[in-house]
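A lone chain, given as structure tokens: the form predicted alone.
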Amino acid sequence: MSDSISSQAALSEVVEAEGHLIDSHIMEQIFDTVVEYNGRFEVDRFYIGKTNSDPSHLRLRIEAPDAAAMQRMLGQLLGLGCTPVDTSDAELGLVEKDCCAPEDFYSTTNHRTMVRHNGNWITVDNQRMDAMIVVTESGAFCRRLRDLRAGDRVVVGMRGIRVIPESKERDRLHFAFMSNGISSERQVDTAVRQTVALLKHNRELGLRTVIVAGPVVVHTGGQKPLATLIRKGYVDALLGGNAVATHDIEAALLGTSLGIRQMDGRQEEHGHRNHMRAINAIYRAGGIRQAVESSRLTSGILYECVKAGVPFVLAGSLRDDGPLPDTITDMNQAQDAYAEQLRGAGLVLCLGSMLHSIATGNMLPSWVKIVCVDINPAVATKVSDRGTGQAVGVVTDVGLFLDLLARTLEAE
């Protein structure tokens, strides 16, 4: 414990936390916080749970040099899953002016929250990271700073706020390499067979599977398995870029991806036009949809999604050639597409799309599973720390990740 602070001048709190604190390291995290913040711990009591599903408690006193290292100590803390005790509701802020929240609002973490409001604890809804809480007579809710509008109540400071983390789950040990991190020694073979466990209990328990995907799925050859998951039923959305999807035409129209042949790796004469012309035969088509319902387009990623009703999403950016009729440009929109399809998610897979991956992950609670395959381990390590915390890393090559899947998938 710290002692630096002065027993006359130190401002105390008493904040609790309940759940698997030890072997998920939360409680250790605590400490260090603490210690971090210039403040000073007592542990008031500290219960174990006696069972896999009993939850430790733990009833922690702190101290703080000042009311201004305090706020930032419980900022922290909240994240941790330590409530300050007491019986006060959460305090609400008026929203004067659209998109503007009060200078106080509390910003949410992608953990399970509750606020108390009327003396009752009550669960927020759409929970997402870097959001506001806005309570109306219905409930709680997330909601981000450019969907405030004037007249709303935002929960503002750190009172009557319980945020609840995702805990190690000690009694699904066949799914153990979820909690495993980042390793490029993984072995592919052991990652696959537990990415196919994770599909079916996915399904069993009605959730939804969401791909997220980049080119380089293409480029390497994981375009038929991936087709094949989605004609399988294994897919319920795809979430990507205009690139996977102009590739990814371009691969079933013309036989190349990027101008190289698929089928020998070898530059396809004036291969370098071959993405344009991909798009050129969408646009003449009217879009994709069309090109499939006219027969211009009989195979690959997009073909299946069209012929099994999965949806798919192509968010623009500034780089874009074209783009494709079916991407859309305006990333506000964009970005509430792929919210939506990311409701009733239970399992994403993100297949070599940093960008794509980290805007997804900050999209999603962290009870939603992430497995994310690329074959550069700094992809993985970026999404965990933006915030996703719950994505596990698989290093490898996509396109053999997916043949490997979709061989196992099979098999089973």
Ligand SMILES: NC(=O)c1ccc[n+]([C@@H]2O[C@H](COP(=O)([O-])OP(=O)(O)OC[C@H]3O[C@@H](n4cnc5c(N)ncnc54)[C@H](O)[C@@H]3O)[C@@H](O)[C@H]2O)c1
Contents of the next structure:
Amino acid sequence: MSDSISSQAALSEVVEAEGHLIDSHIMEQIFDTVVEYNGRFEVDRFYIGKTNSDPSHLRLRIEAPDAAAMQRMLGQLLGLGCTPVDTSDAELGLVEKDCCAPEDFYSTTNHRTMVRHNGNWITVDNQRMDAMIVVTESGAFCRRLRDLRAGDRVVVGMRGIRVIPESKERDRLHFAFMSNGISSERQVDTAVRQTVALLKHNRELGLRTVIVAGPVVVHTGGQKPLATLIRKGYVDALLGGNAVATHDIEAALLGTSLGIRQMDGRQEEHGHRNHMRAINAIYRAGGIRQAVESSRLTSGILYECVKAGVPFVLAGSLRDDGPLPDTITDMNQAQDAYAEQLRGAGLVLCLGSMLHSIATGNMLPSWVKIVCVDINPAVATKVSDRGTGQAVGVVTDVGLFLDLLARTLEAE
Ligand SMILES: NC(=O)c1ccc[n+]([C@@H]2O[C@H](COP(=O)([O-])OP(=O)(O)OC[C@H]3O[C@@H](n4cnc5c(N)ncnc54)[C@H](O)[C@@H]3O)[C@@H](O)[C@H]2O)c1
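Next block: the form predicted in complex with the named molecule, after the form predicted alone:
And the full complex, kicking off with our chain again.
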């Protein structure tokens, strides 16, 4: 631990938290955290919000056995919305070398965060987890380690930082399935109806809807319903890897996905070549957009994206064949392109890709709603485990889910 942290450390602190502390179970977590770090707490003051929109307010005296435990405990409590009561600004440390933060840098959560600077609390922009907070004359911003530049000033220590965890929203009864965490097979109908409601609500709010998709969407027959969703204007961006685009194009050009005939599910003779033939065709056309413009590609998910002007990002991976000329193989560039499309998103549907769904979940602030559809409960749990009721995992076949989703939208 650096000198600045140890000099700040104390065995007793007073912290405050405000929000829907009871029904979001945050108060319980605060008390548990103190006990977990062998600390003691004493409630100085507690005001219970009287209405469903009225926040509660907690003022708590905490004690830790030693200074190191106090720092660890404060670090955890900050993430639960507890701010040490004092009037100091956030402490800033100088970045001396590109991509290197001072040792005691504050590492962000995905929750809305404020820092105190020149006596004012300012909201941190571009909120995401595992970033540093850079403070400039024009504001405070989350910045990844690799984007730090010598001369930047970043928040260090634990003072002057206020984290505002998402609380259960007032629409929680309306979108009850979001507070269930994981929906099992039995609840797929409900999950689809609620996803339709979320799609419409998000559109009404003027927020972006982003789809993250893996190749299993094509393998399970989800290509057509997803293409319909894009054609009908429900999708503002598509994120995925080389495989979803390759198999979508293979299906559009050759009627197979990974060599399996879509019409009867049988293996096509020499079908294993087909995905390479698809990549070859796109290289020949000069790219996916050019293949659509030259009428080489006339249907499918990527075709609809190009036609509707919906941006798509294909992030490369070590597994990729080809890859397609549109696949971004520089991982930093691919992350930047994902982040760009996720800005302004209100809803993200993650469909059958462990890699891309988890990566996307890590980039999002906690107030963006996520519906993660995966056959493996562990993936749905990992993506939706954001402890807030803002994300839900739907454990089911993604092809069936998309089919039902498109039909429900059509029926309405
Ligand atoms: N030929 C290629 O170039 C090629 C082929 C495969 C993968 N890749 C690349 O590898 C990376 C990872 O690929 P990925 O996203 O397919 O793999 P992944 O392992 O990250 O995710 C696949 C997910 O699909 C889920 N799944 C399987 N069957 C399902 C079903 N019926 N319904 C719902 N979910 C189901 C799995 O549980 C898993 O979570 C990607 O970047 C991809 O583009 C490339």
